[in-house]
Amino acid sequence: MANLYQSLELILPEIVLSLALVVLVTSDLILHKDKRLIPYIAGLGIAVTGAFVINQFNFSGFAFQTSSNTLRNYGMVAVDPFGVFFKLIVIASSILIVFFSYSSEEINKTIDRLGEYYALIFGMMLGMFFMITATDFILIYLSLELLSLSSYVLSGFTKLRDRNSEAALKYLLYGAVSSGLMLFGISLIYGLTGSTNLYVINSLLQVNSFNGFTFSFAVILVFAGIGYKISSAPFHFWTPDVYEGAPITITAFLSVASKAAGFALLIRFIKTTFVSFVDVNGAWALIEIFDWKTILVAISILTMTLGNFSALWQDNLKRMLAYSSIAHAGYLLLGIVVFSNQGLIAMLVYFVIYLLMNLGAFLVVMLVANKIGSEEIDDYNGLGYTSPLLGISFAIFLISLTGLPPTAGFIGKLYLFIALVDAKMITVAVIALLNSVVSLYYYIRVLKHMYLIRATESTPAVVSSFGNKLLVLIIVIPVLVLGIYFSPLIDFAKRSITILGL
């Protein structure tokens, strides 16, 4: 009784997120017939449970643990620094979502099921916050359903056009692939380790040998499971057709929140399976049995080319930053193929200056669509001089998504670049530059709709209300504030990397 009431003081916030969704549910039900009050209550939801994510920051330990003759007991849910610092990731995107949602006409046309559309959130929500945690292949795979499940539904959950009903099946059909691929994978470890806890597979792996082509197979299988939450090529196909067709403030979620939980499950998997070490210098010692350094610098540069490439002939500007956020998964994988914790930190900088240019640029597209019903790159011609607000926060974050000063975009590839130099991969680094050039001319080419070409009369002009302007001042202005005073989001980074270790 001791060990599970210690398991669920650790699960705080999970059980905090699963009440809100219970009182969420009930509180549909009674306020059938008048909806205003959901987001309200799923706000403050969202908020009292990161108030317990940033409670746990210095705690460390195991929930659940079970049993083994291996050297110690390890759990299935492992609570560090680094968990907590994805959970916030999560919960950051989920507030702002909520705000998205409020302002978006997508959403409230759908006033009617809005108890359904965020209890699916937070569906996701929870299935996000075990993925970040879990240390055992039985609950990585039950929470990467739970999230995958709700994000089938929420993709095409409001019906108003075909492009909604299309982007759930694809995402359904994709997300059933990948599940089975990485559910054979695991039994075939489980099958070859007798276990699926990674610390005891680490344990194993280090003292006994096991056959390398059948383990690096199951290992690539488990990858597709992984890869295919991240967008990373080739597992990457559903993402445009689900970006393009599921509402606005869903894509953007996906884009962020769903990529965050499965960095956060990549990261933890290679750490805790493969790393025997870390030395004075933060260097990562990996086990030899799986040639990661050359699987993942393949499979990155593969991503941000394929990412950017494809985002070069999109008009629909849906599309384009769903091959943008492609691209953007090529360069956080950047920070893993170091393996060290100076990449780690890199990455983990770069992602929170993620969360923030590319939401802020899909509050933007949703901002328009609102008004003109189009998310067309034609349709933003003069948009700079029509709606100045807006057509200049577009701007700052697609120079911050491209990686230019004084942007924080360009401190977070700054960071990923030296780390890469560091490590002597000076040729991926040039790589990754280049790729940075191409994606220039795409986001340039957002910009030269915006103000080198005049709106015609028949254009509207983008009137938003007071609050949206706010919402997007929230998120542009730490864009620029980053790109000039970073230190406290470095310090912030390097007290998250620790992974509870062996």
Second form
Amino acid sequence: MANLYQSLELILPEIVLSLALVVLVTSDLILHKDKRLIPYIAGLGIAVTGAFVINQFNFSGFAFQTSSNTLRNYGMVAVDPFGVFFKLIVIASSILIVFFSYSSEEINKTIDRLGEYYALIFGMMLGMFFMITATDFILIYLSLELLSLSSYVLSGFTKLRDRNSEAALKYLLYGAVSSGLMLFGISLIYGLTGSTNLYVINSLLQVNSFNGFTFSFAVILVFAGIGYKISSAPFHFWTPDVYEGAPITITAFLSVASKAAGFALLIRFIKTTFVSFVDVNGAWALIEIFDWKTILVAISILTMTLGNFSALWQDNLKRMLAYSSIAHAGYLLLGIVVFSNQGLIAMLVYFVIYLLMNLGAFLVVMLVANKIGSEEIDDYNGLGYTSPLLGISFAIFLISLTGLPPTAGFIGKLYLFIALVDAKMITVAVIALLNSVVSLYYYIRVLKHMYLIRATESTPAVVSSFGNKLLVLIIVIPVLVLGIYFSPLIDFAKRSITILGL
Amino acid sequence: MVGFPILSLITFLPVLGMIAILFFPKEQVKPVKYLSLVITAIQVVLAIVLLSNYNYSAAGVYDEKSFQFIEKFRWINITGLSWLGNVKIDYFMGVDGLSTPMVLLTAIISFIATLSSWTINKSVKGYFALFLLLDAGMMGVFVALDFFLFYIFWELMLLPMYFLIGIWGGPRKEYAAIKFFIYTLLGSVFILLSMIGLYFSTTETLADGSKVYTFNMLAMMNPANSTQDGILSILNPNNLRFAAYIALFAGFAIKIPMFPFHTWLPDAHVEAPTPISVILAGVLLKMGTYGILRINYPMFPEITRQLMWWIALFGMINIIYGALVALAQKDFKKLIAYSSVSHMGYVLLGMASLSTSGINGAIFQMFNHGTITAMLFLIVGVIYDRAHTRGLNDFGGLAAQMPVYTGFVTVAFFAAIGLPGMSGFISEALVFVGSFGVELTRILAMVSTLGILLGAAYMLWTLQRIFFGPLNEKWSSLTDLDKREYAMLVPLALIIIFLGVYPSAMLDIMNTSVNSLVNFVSGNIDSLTISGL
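Condition change, the form predicted on its own to the form predicted in complex with its partner chain:
Zooming out: every chain and molecule, the one shown earlier first.
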């Protein structure tokens, strides 16, 4: 019992989140006339969960240990600074999404179903939280499904347009296939090793020899499930359609939070299952059964190149940002492919920055869509003059996404390239840099429409409320400040690289 | 030495101005213009103060003690038990004989360009805000001594330039702006990569004896700071120094622009508004050659010595090719743009000789080309403002109609040709003296002299087509220069003539540093005497 009590204490944030979900559903039933209170309840729930997450910082421990045997005393859930970092990413993006939803016309049109909407977001968050901490295939699969099922519904939530339902259906079909593949992979690994716990599998891999082909095949299948969540090539095909069709708040949420959970899972999976030890320089020694390095380098390059080149031709900004987020998944993978703590720091830093600039870009697109009901690039003509703050902010977000100084995006890229050069992976660094030159073209194209082309008389001016302007500023200021002074962010990332190991 | 941080002030003053301008109401056009003028005028004053406190015998280049007006403090300092993610970046500024002429040039050209911007009527507030940001970026590049800081400034001016061409430019402005942006970014990503490589190959010893990686440019020049296994370390036998040299050189060559990377320049110049052409030709192009002198030369001396002939060859190609293409132009502005390509070739040729007179000539040519080409673009602007055409064959006989204007044009043209008595003559002569003196580049230098002939041909032909012959009746209503145009052209003409008669005024500034650079790159370190302040 003491063990169970301890375990429950370790998953307090998840418990609080579930309670908040219950409160949300209940209050949805009570407030069936007036739903205006729901966003506040949701925001409060996230804030309280956030407080519990912060409380866990600098703390490590296993919850739900499967056996009392001291040698195999690993749990299903690992609480460590790395997990807390990604939970905070999820919390931060969720809070922003609540604000986004509050001012989104699209969501406000379906105000009578607001309770469901937030309940599903909480469902996603719960799935993400468990994905971030799970160290057992069973829990990994369950949390992945919890996240997926909630997001399938949300991506078709508003039902305002046909493409809404198309998005949901596509998402569901792709998701079903990839989670099926993953499940098959898990069963193969279980068949080979006799365990679903990542730590147990790791210790078995270190001493026993397994059939390399079968094992690699199984790992690739598992990766299919994760790769689908982070939308890395070749599992990215759903991304543009779903991102374009889903309500923009959900698109933004998927592009950041869902991706964060996927990356956290991927890193934890690789680190706990395949790394035998970490040397003094922070490099990870991989167990030789599966060549992660080659596979991930190839996937990373493929992902960013496909993402960037496809984005070149997009006229719909949501779709363009979808491809851009695919490309960014490629950059983020670069932080993993060096297999060192240095790379991990770079990746964590990049993720915080990615959260800010990507959500910022989606926010601007949403505010514009609120007024003119379109995301086509031609409708952005002259936006820089009719709505100076939105224009300048959007420009800053896009420049940051390109990775030019003095914005935060440059610091993110700099750290990634520092990690790559340190690992002597020059060719990969050159390819990634050339990719960022390509990306300039489509990001700058938006700037061209906003500033170089004048608005026609018929375009309505986009005037935002004070609250929305404040929200934009809250995101744009850190993007600028972190570009010039980034010490606190790096310190934070440095303290967050501890992944509970053997 | 002066009692205040003069380099920070001269760099960030325009940024303060930009922020102030953003708070002006949109209708207030005049105050915005005057504020920009005052700010750039203060920059000129600061540059003069800097010059009057300048120590002519301090070398700089690789020796921190003999740099002047140094400002140095820790900017980013990420420490911790594990070295991972640790970065130390200095806010490190200082000037020596290589950068001081460029600081002067930037201040002067920015001021003149502000005057020339008076005719801008579209989104005035935005224009001057971007203009001042560009100014800050250019100044920063020339005074930064920390590679990270240098890179930030280097990239900082891309975006303002994109908008300045793209919003206020001519008919094909969008194309020209994006072409400029993509080209330059392509170059700068290679600079970025080499910068990170150099960072991992250089350590700095701190006060407590520990060694940390550093972005300090001067530390990067000293082989004693090389790490054992850094990828660009001179001690590492498998180093990639040659590749990094080419990457850096290409990054800078795009800015110069060196053949075959020059194709963005004519587009950018033709589409840009006059003041931006002035800035582009006057200052921006110099950042390329400055970067090579500041970074490629002292950080990779052994490769520089190896590639001297190639640099000279590209210099020669620039000279001849630029001049030949200029001969074929029908557009006045495009002609000046290609003459820029040709004239920047002299800088490359002089640099390649690796001799004191050659490099002195190169830096002097950078300054002179800055002033002369600025004047030429202003001249094009004057005629374009009045006639709304730049076709060389559309005019004729303007000498009678606009005598004063024709006078200034003649000064600028003769300076560009390199007529004795004008500043261009001295620098080109020094370049040729330098490159003739070195056996390796002698033949290339001889071929390059053809460029002078071609230069005279296209310049004099242009003079004849526009100003002599019978007056085209269409232009009988053109007026001569107004007061503002005098204010732009007179200072430049004075500088050109003054430096033609008394070149030591400029050469003395750079001479000590150039000597030191030449000795350093040639490997004669033993013979060096490190001068104190």
